[in-house]
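Next up: a single chain in structure tokens, the form predicted on its own.
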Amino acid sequence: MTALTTPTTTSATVPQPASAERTATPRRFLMCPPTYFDVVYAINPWMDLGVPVDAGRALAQWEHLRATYEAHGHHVEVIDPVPGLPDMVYAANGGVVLGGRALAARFTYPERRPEGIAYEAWFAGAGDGVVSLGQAAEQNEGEGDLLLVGDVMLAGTGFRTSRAAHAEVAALLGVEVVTLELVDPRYYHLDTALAVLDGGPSPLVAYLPEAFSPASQAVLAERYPDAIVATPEDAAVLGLNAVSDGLHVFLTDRATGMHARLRERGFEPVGVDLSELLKGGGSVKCCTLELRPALAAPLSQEARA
């Protein structure tokens, strides 16, 4: 059965402890290179056209980000980009996979819509266990705003995806998705005010409360006993814009408060430089969606090492 679960539907997670050992699973990403990238409108508070952009430091820093996945033992897939499309190299605004279903975006600027066609057409010849659902039918971008966390799917609303657009994940990939509101215009996504950090039987999240409505920072109470509660300073630099493999989360080098409190959980934080992105009002999960064609056995410890 699907569900749609409302903020005032929820159910507690056991804490877990900070001693937990860390496993890293592999994971198949999908990236696009940062060719055009540039800050020539604005549609956050990120954006700032005033400010140059470096594109070759850009590109510099983001082949970093794609090394950086690699060297720790994932697959990373690369979608061309499109001129005229600046904001493509957001690689998780532009859909969301799961069980191998792809839904494409549909976004709500109208700078922004024809990436939703470009990562369609990827995923309709993606092969490889990915199948394109089309594109959504509701406003929705992407992982942007859907973050799984286990067998739930974490759905933000309040600036970009609709709540409608809700519904329609939980319908057309067989998920429970919990709607949280964001009240930040700083967080307009839902993957930069909170991050993923393990999916497994005790699920844990890092969050930062005042990104989300009263009855919202409720929800992820319940839920999430045991989640990382952010700093200010960490979310102001996008610290929560992060990916985890179970053991390594890859964030921004900049959010030092952050890496000491995966510390103590027993995760390996890895610092990335994506500071030229940050202008756009991106980082590292910004810039990676995954794809989920099949379930990924754990890394090898030479892997891991």
Second form
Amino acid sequence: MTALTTPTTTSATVPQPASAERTATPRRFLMCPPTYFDVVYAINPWMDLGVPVDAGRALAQWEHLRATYEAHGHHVEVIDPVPGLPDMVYAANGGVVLGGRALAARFTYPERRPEGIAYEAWFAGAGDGVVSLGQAAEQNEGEGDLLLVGDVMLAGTGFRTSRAAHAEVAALLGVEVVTLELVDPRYYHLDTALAVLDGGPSPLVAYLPEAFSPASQAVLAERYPDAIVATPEDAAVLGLNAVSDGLHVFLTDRATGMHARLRERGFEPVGVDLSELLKGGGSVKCCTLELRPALAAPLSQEARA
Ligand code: ARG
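Same protein, different form: I have the form predicted on its own, so give me the form predicted together with arginine (ARG).
In what comes next, the whole complex appears, and the chain from above leads the way.
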């Protein structure tokens, strides 16, 4: 894996954007194989009971995503799938892990509720710097609606995760939470409407403005004046349901406009085919939960002073 540096023209008079240099950092992900994946209930507009799912194909596509992460230097942990939980493949919804502390989800729909218990059990046994805080008390669909950008947690609401859950996350994980209201049922989770591309000193996101209420659009425009504004076409193939390591952006191969925008900003888009999992209303990010470890060492006296 080589870090790519975007060529910039240097000039004494024109300041260059500090964000032009992109670097990949290795991540630790949790994924769940789609062994029992199917569409047997419809809890979002993508799910059509009349369209059959090819489970073998879903598994092959998922294996390819996992291998792609590993080929780019990322570590993938796997949780055992549970029979009867067809949406468990969407691991992003299992919870949120920050500073090694894992808060498991509490799902909106009864069909998915047992997943919260399965993910909580995984966090409790994970070791390796992950400590379980148990299951959220409030309605909370994990990283489906909770996206960390630097030290700020963007939090979606309107369809799944509640505002009360945002307050719970802020209190339990000790992070600033910014509430964003989703208004389009096709973009029912924040991770279908917004992608975190860079969480560093010059944070960068991509999003579909019309998926958000006017007030939330204003919040996003103010915080991220530099953001990539997605087209309805790219959003409609879940092109915003992406995972970035700071350089490589893993996303559906169908979002060709987004691939071009990413390249313009110095990222390397890595396209994958997750067409079977799209039938459940999810893509790359939905299948991926980031395990963010605790800081390696406590702050030194000097740093604390
Ligand atoms: N069928 C699932 C649901 O409606 C899809 C979840 C997709 N996950 C995500 N992180 N957006 O809950």
